[in-house]
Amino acid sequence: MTLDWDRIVAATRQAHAEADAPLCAYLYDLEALAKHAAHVRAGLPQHCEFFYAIKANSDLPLLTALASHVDGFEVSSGGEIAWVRRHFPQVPLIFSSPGKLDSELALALKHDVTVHIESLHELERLGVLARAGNCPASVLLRVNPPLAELATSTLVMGGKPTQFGIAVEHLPACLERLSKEPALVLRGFHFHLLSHQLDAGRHLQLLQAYWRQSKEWCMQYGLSIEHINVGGGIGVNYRQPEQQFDWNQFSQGLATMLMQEEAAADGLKAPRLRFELGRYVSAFCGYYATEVLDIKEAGTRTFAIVHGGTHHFRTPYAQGHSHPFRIVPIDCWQRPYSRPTVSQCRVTIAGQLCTPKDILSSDVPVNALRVGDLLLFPYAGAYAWHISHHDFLRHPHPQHIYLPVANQTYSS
């Protein structure tokens, strides 16, 4: 996806116009998102559905810039369902996460959202709820088996032991536990095993284990499944942005494999397989754009302190890279004392926060920096905001601009 820099730049000189402080605000191209989607959405085969995991941005204005591009939301907590609920009635919702409690699996079955099972006592304590409520609901089971195509990324959720999903071993025992409550019916298997994968191959291999390995269970279970849920796992490069995972490779291999695969299917109908992609759908959309507010040196080290830090944009320590960024010039000072400036160094980028861990970018070359600068870091349109610690020391929020169409600005 190609980031529209002139127009984001245009908005944070405004922003930075209007502001009656240091700036410190997030930028989000709406425009961009609902295109960036309906280039997803265009690229998947026809026998697939595409869900939006609100857990990586689940701000209003992005949801409904969305939703005519997704099949459904896919939700993570009795709040999420909750807030999509409020304001998309009818949307499909999909429900993952460990440590479902039981108040969240009434309202998920209150509001008729697929419920994705994570343990046999999970699937009990749901088929105790359906009953006394006499309220039927789909259910996906997660399992998470060893598998030999588990790629390694900088996140792995699966093929070993962890809190996610229903251990192989435990397969068995929740089919026989579902044969046994009339109110749930299996509509499939749902396999989310890792994240930030950047190898469209390597993906297509994962995925195409995903099917074999429900294939399989079906016939060895007497099963028949309307979905495969592979989950999201599509990551983001922050550290090279220009080698971002090749979407038109992945879809055009998807299409390929899926026609083989259900060429090999033995006469058994084809499930559909369902995406929920969070990081790969809302990261490029999104923009942090902070004010430099001192610039030091120490040793051999050169600080920029910006207004801000990991409190408002956590999404580099929690990935452990440098972030890049852009510096947005401002050549008008009207303060009444000096203006720090470096050339022609290297810079680390560092927020407000006590304590050393609050780094955004290290050691990076910049021509010329000065206080009262801005620095625009891209990539910031999920798990940024939405993840970070907001209250620490009680600094203000950052401002919230939304970007829907060309000229046009609202803020929150």
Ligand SMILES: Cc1ncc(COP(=O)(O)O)c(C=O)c1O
Contents of the next structure:
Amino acid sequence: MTLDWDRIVAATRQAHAEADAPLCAYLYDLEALAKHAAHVRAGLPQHCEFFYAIKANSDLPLLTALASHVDGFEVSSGGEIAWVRRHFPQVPLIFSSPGKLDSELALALKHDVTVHIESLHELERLGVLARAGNCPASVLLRVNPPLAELATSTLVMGGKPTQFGIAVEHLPACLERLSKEPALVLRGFHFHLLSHQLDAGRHLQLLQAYWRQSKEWCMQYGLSIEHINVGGGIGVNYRQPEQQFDWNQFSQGLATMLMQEEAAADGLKAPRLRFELGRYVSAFCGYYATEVLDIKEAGTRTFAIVHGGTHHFRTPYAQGHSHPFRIVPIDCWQRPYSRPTVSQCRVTIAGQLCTPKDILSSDVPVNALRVGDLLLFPYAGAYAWHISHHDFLRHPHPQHIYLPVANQTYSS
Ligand SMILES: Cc1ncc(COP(=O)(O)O)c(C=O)c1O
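Form predicted in complex with this ligand, following the form predicted alone:
What follows is the whole complex; the chain from before opens it.
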């Protein structure tokens, strides 16, 4: 995924020129998003489906840009169901999350949403609601199989005991319950064991394990399923941005793997593989832009304080990395005071919060940096604004600027 820096830098400079306060903005390149989604989709073999997990970024312009490239949206709350249905009455929806409320299950039934069941208790509740409302539902069982050696990354939701999904020892009870529940139709199994997968080969191994495990359960319990949902989890390499997940290698390997597995299907009808990717879809289109407010030296270290911080852009703190950035130099300086400047040194980028944790990047070598220059942090389109604690200290929110496919800029 090549970033269109020229487009973003130009838009950032324009926003800076128009701003009446130090700049602080998110910019989203919707054209790049649509192209990337089309590329992801084109790489998926036949019999695969591509859903976008909107928890990564549910802004309407992004959903609109993605809608024609995906088979549907994955949602994780009643709020997300309502948001999507308000704007996309027809788009297929699938619903995962632990601790679903009865009201959320009822909303899912009302809006024809496929539900990923996380426990026997949830299964029972959905069955009761579906019968009471005379509203049959499609379900997938989210299972957490013991695959700890394959499920390795910096953020693991399964493969070992966690709060997510149904532990395999409880699968028979869930299947038994489903067999007596006329209102619920089992469509398949759902897996989401990790996020931040950067290795295409290892991801293929994980998917192959899902496939084989599902086949084994189908044979063992006499089931016929339509879908295996293989979750999301493909990562973005923030630490070494030049080494991103190799989508082409992955998609070629997936086609080969599916051909081999389908050939060995022992007469069982092959299910469709469903992806519900979040980070890998929307991270690349987003940028956080912020203006340097102050520069100070403290002992051997240099700190640049920017307009904003982790309350806008929590991603580096959440993932524990030093986020890459580019400097956009602003040469014009017409203020009645001097301009702090550093050169040929390492700089730590800090925000405006009253906490030492408010760090976006640490000890990064820079050629030159001045108060009033802008910093542009890429890969900020997923789990960035939406996971940040916006209202801490009641600082103003950043601008949100969407660069549309049709080459016009609008903001909200
Ligand atoms: C059930 C489920 N599916 C999909 C995703 C999307 O994951 P990612 O953004 O890593 O692709 C998540 C994220 O937590 C999830 O919990």
